[in-house]
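Just one chain is shown here, as structure tokens, and it is the form predicted alone.
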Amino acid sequence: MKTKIAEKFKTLFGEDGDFFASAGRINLIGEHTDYNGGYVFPGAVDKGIMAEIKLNGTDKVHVYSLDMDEYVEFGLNEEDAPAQSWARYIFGVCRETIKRGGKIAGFDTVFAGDVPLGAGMSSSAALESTYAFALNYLFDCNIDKFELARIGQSTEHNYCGVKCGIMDQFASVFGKAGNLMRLDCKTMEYKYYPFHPEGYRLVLLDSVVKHELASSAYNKRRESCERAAAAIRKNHPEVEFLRDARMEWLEEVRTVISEEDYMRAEYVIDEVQRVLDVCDALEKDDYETVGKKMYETHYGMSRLYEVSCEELDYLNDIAKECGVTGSRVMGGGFGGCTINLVRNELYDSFIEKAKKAFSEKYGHEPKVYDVVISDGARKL
């Protein structure tokens, strides 16, 4: 990837720039908890975005996407927003950095990625984090790492129309090889947990399905959670987010909120607790409990939060049949991947069965991605 980027950069711009990279992410557990003030448990992976960048002394950005085979130029004022959705991520990072006092000028750049698109591994956060980190470095903005993650999040909110939480960008900026991270999305406190599952492997099975629902459905789930939290708050003023609520407090408002809002809130309250249970289990190297909690999360996402889909439920069922320790849908849902914690000795038979059975039912095999926990945003 680096060689291809360098060749294209040389062809387009004539001289060499600096290389920067950031990572996609997995999330072991803690899905749809981030915008509810809860905990998430991500790690950066060995697939991400890489970019070569050089300042060009103008007030224009010249950017080429190797993967899209597309070239775009834009200025740095609000009215200069490019039409191409992929370029808006880079434009948004420039604008959000400027809003925080960073002095950004024109630059030339070529980027490419190997994060599978649509697999729920956050290629967009990897893209934002690469450029947030790079611009902060190249223009000496002195912005701290948390603010770099927020720049990515604000880019999604203000330039891409997705009201995402902070998890993806946090994982992409703070990722550390061999460690997962528990982030408290309310206080922004975080802790690294060494992740070396002896005798197990983490593998993603990508359904290669993307149901067109995701962003509108995502925003609807968020509104459901906010309504439930507001209802609970009337009785318990200390409840700022659902993460602060207890199951019995949700029960108290069951008759005043819709059944749908109740189910969404029930899932979130349970999931916040599951993250803590998994942290406890990991400290004891108890991967069987970790796996059990993953299955519970899948059930909740499928039946209560209703963000799974037939193909992901099928992959989850196959995992159960094969004796896989843990499996669940990963990411926002409606397609993408399951994340699976598999004993080494079951790995080959599980992958073989999943490919065969899925292909017979849906006409194509799932893609298989082994997960290596790696470093986040950095200069190469």
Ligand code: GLA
Given for the second form:
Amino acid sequence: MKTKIAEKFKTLFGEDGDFFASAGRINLIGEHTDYNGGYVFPGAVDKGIMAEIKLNGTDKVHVYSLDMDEYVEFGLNEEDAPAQSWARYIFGVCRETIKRGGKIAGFDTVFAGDVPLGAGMSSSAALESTYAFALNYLFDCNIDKFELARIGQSTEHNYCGVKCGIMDQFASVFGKAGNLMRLDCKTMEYKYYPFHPEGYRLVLLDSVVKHELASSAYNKRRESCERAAAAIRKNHPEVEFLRDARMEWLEEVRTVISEEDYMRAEYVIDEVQRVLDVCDALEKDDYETVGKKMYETHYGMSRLYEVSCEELDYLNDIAKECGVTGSRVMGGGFGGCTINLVRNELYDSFIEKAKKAFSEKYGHEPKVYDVVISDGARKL
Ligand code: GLA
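So that was the form predicted alone. Now I'd like the form predicted together with ligand GLA, please.
Now the complete complex, all chains and molecules, led by this one.
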């Protein structure tokens, strides 16, 4: 990938720049908890975005996407937003950096990536954090790492229409090889957890299903959670986020909120606790409990939060039938991957069975990605 980027850069701009990269992410457990002030448990992966960049002494950005085979130019003022959705991520990062006092000027850049799109591994966060990290470095902006993650998040909110939480950008900026990270999204305290599950492997099965309108459905989930938290807050003023609520308190407002909002909140309150339970289990190397919690998350995401789909439920069923330790839909949902915790000796038969059964039913095999937990944003 680096060679291809360098060749294209040379052809387009006639010189060489600096290389930067960042990563996509997995999440062991803690889904849709981030914007509820809860815990998440992600790690960066060995699939990401790489970019070559050189300042060009103008006030324009010249960017070429190798994967889209498309060239775009834009200025750095609010009204200069490009139409291409992929370019809006980079434009958004420039704008959000400027809003934070960064003195950004024009640059030339070529980028490419190998995070599967729509797989729920957050290719967009990888793109945002590559550029947030690079611009901070190249323009000496002195922005700290949390703020770099927030630049990516605000890009999603203000330029891409997704009211996401902080998990993906956090994982992409803070990722460290061999480590998962538990982040408390209320206090932003985090802890690295070396993750080498003896006797087990983590593998993703990509349904290759991508649903339209995922971002509006995502935003609707967030609104449900905010309504439920607001209702609970009337009785319990200490409840800033759903993360602060107890199930009994949700029960008290059952008749005040819609059935749908109730189900969403029920899932979130359980899920926040599941992350803590998984951390305890990991400290005891108790992977059976980790796996059990993953199945519980899948059930909640499918039946209460309603962000799974038929294909992902089917992959989850196959995992269960094969005796896989843990399996669940990963990321925002509405398509994408399941993440599976599999005993080494079961791995081959599980993958074979999943490919066969899935393609018999849906006409194509799921894609298989072995998880390698890697470093996040960096200069190469
Ligand atoms: C998407 C969002 C994250 C998070 C997950 C669900 O990946 O970008 O902020 O909410 O969905 O856990």
